[in-house]
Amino acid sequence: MDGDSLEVVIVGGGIGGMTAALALSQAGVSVRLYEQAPQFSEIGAGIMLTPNATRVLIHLGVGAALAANAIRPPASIYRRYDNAELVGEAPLADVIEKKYGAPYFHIHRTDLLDLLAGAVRSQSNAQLFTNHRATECRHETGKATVNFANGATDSADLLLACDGVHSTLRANVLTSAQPRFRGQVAWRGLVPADGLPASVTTESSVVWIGPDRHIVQYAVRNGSLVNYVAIAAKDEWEEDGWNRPSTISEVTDEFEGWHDDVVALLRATPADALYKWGLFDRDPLDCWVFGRVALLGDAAHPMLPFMAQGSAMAMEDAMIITRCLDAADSVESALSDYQATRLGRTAQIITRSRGQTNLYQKLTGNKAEQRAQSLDPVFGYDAVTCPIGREGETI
């Protein structure tokens, strides 16, 4: 299909929406992206970029900027929660890149979004808008339309809903159950590295494993900050909303009795930079496409964070929808191919992510081996060259 004659509206300026804007605009598509916030930003935290994600970013021409802003961790280390005993280690860095043909990085989410937004702004056929909160959309013959709270409206050949796990547009086109709490509560902090113990400032990622709890921590911004996510099994989530500020005492009480080094990390969290949220996902859908409206990223397939694949799946989606539009002779055919290519893989990742608590919250088993078994099929996926349409259904 001739991309030069195609117009796409994207709602949601997070990592998935911005990657889609970059991929589509590079393919010649006219793109208008709308974000509800006053500026393009992410909650201040880190992100793990696995080879299936970095492969897409390198193809889109931001590999050098990514490498300049990211940390290339040498290993993933597993420690016992109470005495810091090493219970496993999995090599990353050169080993991962040699095996999968693309690097593994840690990066601050804001740094990643900034470099993606800069690349999109360099495209003459892409426009970025803030302060536009989508309220509803509709699909009609040959086009899709979205309305915004500020009174604006826009129509295009295709509307991509990239507005997250609590997607307004998904609810507008699809009647389905609300996201389901999955029995895990998480705290996220970003801590200055100065003065922290060496065990928590290493460039390797470290997973502290305890009964029904775990903490993942790794460095970002050239080692000046340590990002952590502390997760505990809980029966219920009774807070207002799904994400709220927390207190240092709350998270340290939850992890009482853990090793002094990791407790020092928790205690060093800036008081206004600690957030708590319940972990939610949805059962896999059998349809992401509604006329000329298509879902992408968490709007289509929200998943638990245990495999670090939420943003990676959105980047894969962005690459696949771009390839499908380029290869098909109509928007309808492209959307059919997009859905067929992505449904099976994302459904399997959702299911696998739910099963990762044995890796992170049980002290038994070979952790490096467990990790390899769960991630090998994920890291090797190549959204740039894989079959599309029905041939691309498998993981």
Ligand SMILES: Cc1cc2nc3c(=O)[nH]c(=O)nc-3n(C[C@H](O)[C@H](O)[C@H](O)COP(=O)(O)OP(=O)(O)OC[C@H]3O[C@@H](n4cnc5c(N)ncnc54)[C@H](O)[C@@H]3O)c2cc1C
Given for the second form:
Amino acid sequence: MDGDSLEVVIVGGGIGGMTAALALSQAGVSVRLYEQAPQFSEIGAGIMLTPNATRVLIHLGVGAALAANAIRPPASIYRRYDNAELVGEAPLADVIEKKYGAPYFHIHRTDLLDLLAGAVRSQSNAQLFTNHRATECRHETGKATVNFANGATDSADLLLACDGVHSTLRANVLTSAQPRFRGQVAWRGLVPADGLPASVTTESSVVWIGPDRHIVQYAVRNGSLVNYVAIAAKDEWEEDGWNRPSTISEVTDEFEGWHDDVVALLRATPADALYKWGLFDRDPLDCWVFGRVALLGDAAHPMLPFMAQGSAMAMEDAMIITRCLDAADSVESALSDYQATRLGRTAQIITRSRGQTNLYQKLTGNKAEQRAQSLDPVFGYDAVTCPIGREGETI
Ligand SMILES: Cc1cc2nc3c(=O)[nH]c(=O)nc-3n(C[C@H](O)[C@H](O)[C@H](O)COP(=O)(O)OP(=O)(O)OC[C@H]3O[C@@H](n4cnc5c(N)ncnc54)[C@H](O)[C@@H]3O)c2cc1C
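Structure of the form predicted in complex with the named molecule (previous: the form predicted on its own):
Time for the whole complex; same chain goes first.
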């Protein structure tokens, strides 16, 4: 299809929506992106970008900005929770780049969103709007329309709902099936590196493995900050939201008896910057498209974070929908190709991410070897060149 004649409205200015805005506008499509928040911002936390994600970002021309803002970790190190014994080490950096042809990075989420938004702003055919909370959408012949809480409305050839795990638009058009709490609670902290033990300020990521609990920590912003996610199995999530402020004593009590270096990291968390999340996913949907409305990112396929693939899948979605629109002769056929290409892969990653709980919260075996099993199809996927439509239906 000729991108120049297409208009796409994107709802949600997170990593998925912003990557889609960049990919589509570069393909010549007119894009209007609407975010509910007063500014484009991300939570104060880090993110791991695996080669299947960085491959898309490099293709979209933000590789240099990414490399300048990210850390290229030498390895993933696995340690026992109480005595710091090494229970696995997986090389990253050169080994990953040689094997998959794209880097593995750690980056601050705000830095990632900023560089994506900067690239979108440089596209004359992309417009970004804040303070627009979508309340409902509808599909009419040949177009989709979205209404906003501030009274505004917009219509386009295609509406991409990129409004996250608790997507309003998904519930509006497709299904009322809600994401489910998966028995894990995560505390996320971002800690100034000054004064922390050397074992937690390493450029490698460290995964501390304990019974029914684990902690993933890694450096961001040139090593000036250490990001951690501390995860514990819990039967219930009783909070009325999915993201709540927490206290240092709550997280240190939860990880009592863990190695001194872990406790030092948790204790050093700035008191106003510790958040607690219930971890949710949803069984894979068998349909992401309703007329001219399509889901993308967490709105389509929320998953547990244990394979660090949520954003990566959103970036792949963004690349594939762009390619499908470019290759097809109608929006309907492009959406059908998009869905066919993405359903199977994302369903497999949802299921595999659930299975990783056993890897990180059981003290058996070499963790690096266990994790390496079948990573090739995940890291090696090339959303820029892979087959699309029916031929692209494999992982
Ligand atoms: C603990 C944890 C660690 C993770 N680590 C990683 C990792 O290392 N690597 C990785 O790839 N992924 C990771 N993820 C997953 C990743 O964070 C998500 O998959 C990713 O943020 C999804 O992006 P998105 O754009 O689809 O949704 P979101 O990031 O949720 O963005 C949705 C946007 O839509 C906006 N919005 C919502 N409703 C409306 C509305 N009605 N109108 C307008 N705007 C709206 C929101 O304000 C937001 O800006 C992790 C997740 C968790 C919980």
